Amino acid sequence: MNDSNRVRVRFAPSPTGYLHIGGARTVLFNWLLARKHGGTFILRIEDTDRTRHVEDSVRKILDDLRWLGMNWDEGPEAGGESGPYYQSHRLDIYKTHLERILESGAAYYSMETREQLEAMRKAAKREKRNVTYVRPSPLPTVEEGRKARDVGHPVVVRLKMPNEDITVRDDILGEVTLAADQLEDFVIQKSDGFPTYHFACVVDDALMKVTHVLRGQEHLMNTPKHIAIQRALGFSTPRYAHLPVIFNMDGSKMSKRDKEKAIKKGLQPPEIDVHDFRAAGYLPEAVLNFLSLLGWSPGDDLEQFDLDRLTSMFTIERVGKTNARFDREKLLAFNTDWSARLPDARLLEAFKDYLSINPELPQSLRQADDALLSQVLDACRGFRTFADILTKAGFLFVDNEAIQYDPKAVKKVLAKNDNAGYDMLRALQPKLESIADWSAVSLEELVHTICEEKECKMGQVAQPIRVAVSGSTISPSIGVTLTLLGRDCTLARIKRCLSESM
């Protein structure tokens, strides 16, 4: 492949907030059609709808986008040729193109105020028509256009739709034709002289030299809009592959209003942004494997593979037009093989990313050195996501006094068959005071020696340690639990525990 069709790609996100799965699926497989040819990932921020930016935005998608590991060869900090890359910082650019095109004849001022709108659009449901704008006739020249705007009219500018179909064709859809009667002209520039989104995207494309457009089919129906522009002005259509949309495994489509929605009702809101995923302890490699496979395919039942391979295998090819369902249980099983696979220097990398996002975490976890982070991570393999090490491990950060003790847990392990539990650990207590090497090993040998002593299992002698120092059922292995908390808290909130059983 020569210079001259080198592969350009691009991902344009709104500074709305933080990024959407979906469109981080969207990232993905721009990125993958570049890295596999050889060309060009572009970054660019579509800033000028000024109405929903949202502060901070940019450095969150930026944030988002290197922790999947998708980095861009042109765009915001990377610079480029084709810069700038805020559509905010390219007006006069627009500027030029709409003159030349308003110029040519192709689109013109339109004048009509809001409640002529209106009225339009009801005459329309009157007469049992589609709503579509009616173009003037006769068209305001130029210059009626310009002075309107100049004395604070609220003019737009539209493009004038030629009157004949446009087919888009479509790398996985093939040929989409929509009707001459379906389109109608429509606006280019807002009256706040902003360029509306099709129209700056069809610019910054063609001058950006993007030769293929990798995005949702929810755009399928503004590419004749932008094939109209493109020939308005003179530009090449680029390749065109609308990707399959995601949908929640019931069959909605997955939105950020579904967090507004759980919150309402009290539930745990779902993860919805990539910031989501990495707040909730996934591994930006289980991310990227998992959402690989939706809407694509590499054939021969594959299923778990790396950015390296997967950049191999990808084509537009083995992309299907059939709606993706986004099914979390294979996520959580994707993330859980992959904790498990990784090597121990990149999985500790990625726990002290998870815990440096998460301050409402224990302070004494986050600041943890990286030796005991490795621990950790060692005593609690098997783990889904690093959210289940503080579910598994956390009281070891926890201070002395602010054990929570699960009622049922005391219920179970300490006070049934008539505080057997309890009289467990006051059996302990000495033995684990006089213990010289209070090693995992040690430990583990002393427990088994008090259980062949009182001729009980193994459950019947842990368990109450591992419930009074841990205020529940659940930590690693008592040998491994009580070597990382150490000699003096172990026996101090035995001590606790036992005051409490008073």
Ligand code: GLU
Contents of the next structure:
Amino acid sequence: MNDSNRVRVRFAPSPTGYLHIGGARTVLFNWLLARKHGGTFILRIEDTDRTRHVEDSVRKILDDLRWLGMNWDEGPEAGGESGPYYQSHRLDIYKTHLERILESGAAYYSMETREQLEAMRKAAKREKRNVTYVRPSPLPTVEEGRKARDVGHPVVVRLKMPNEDITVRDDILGEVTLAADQLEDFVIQKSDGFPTYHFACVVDDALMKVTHVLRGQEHLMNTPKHIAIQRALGFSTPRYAHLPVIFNMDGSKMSKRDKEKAIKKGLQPPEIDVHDFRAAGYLPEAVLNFLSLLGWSPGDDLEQFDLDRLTSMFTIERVGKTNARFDREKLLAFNTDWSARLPDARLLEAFKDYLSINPELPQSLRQADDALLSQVLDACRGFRTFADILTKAGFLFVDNEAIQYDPKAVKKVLAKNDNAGYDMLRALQPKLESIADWSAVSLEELVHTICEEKECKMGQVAQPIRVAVSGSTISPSIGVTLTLLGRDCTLARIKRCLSESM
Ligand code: GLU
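Same protein, different condition: the form predicted on its own was shown, now please give the form predicted together with glutamic acid (GLU).
The complete assembly is shown below, putting the previous chain first.
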């Protein structure tokens, strides 16, 4: 990587849904490599498989990439000299290269019926062969292929695999060789005229002058095919680096299906897509920091880095070969640290994003002004994710009548010891009504004075108020809780709570 100015990398998602968290790790490593070398990060949408296309997923992927801060230099919306960046807009380009490869004899039209292909599969199984497709002899000519297609036969184009082993020189895994007898003539153009992923990907990597292909290890076995296409088309081979697979802590592969499995078992589905983490109240800073350590390590105990640090430290040489484990507890710890470290303005921006993408949250919270949101954030310092803020301060944003009293809290704090908590509330009511200065400091002072007067603990005064106004035993400090709520709401809620005790 000496000629650093020429580094060109790409992320090439297929629009089949939201961006998977593993895809985000691929984005990050590509992005870091480009930024480190002052290179170019390209975003290319691989949308030639119409059967797997999911409506609106491009917009969602772009939106989540932006949320992560993974900006692209060339691609949708950004433009660039190697466009268009949607494969579905490049069909003429693939046609040209396909004609070229057909004319050269390195590829051929293949016209087997479904039944013939099935028979080949069965024969290969019987004979315990790795490859199933048997190249016809003699091969159909280009003219025969075209004619068959014209009359509506299902005709595909296959690459004629050279009878030789193919070695991938991988920057992470070293040399990986696939023996010639494992490589069969595979399809490069489907019967609908669309190129397959392999063909489109190779043509684009070449025309977009991609120098390094960093992608998940699940693509490793595709790479010999890609090299074969490059050779047939006279393209050079970029450098390859296949990133370790991401596993759950129980050793199973982390996949989108984990969500369905959890739902079937009646469990809360785990976050899998970037959007899930975003909607669950994680910070992009923490997610990226965590993802950076899935397969890569800086070589010492350092664990917390922002993108600038990561960019300066990142090298492919320090990406390991072994599988990475997705430790959710660790991510939660990272998020807690990042929440505590981020400047207030940045935290507010991230919180507003969280509110904007969660329409089921209380409208009064979603529409609250910056000043109130900042106070709420401040009052909840120490939270793990933004969702914790809802647990701790959500009661501020519901109507007085809608407060749900947690029966356990009522029992423990209000009803226990012969309704001691309710009695305390009754005693407090006039004092709160008459307090002149409704500020956190003077409200805390009032609670202290009452503690001294009654010779009781802080909790015996503060907790009944807390339960009365929030419905639970968790809220910010009592002074802050009551100031955020305001005098009228506080008194109304205490009144309602007392009326329900009778
Ligand atoms: N569209 C492919 C995918 O989403 C890209 C693979 C590659 O990076 O070559 O898996």
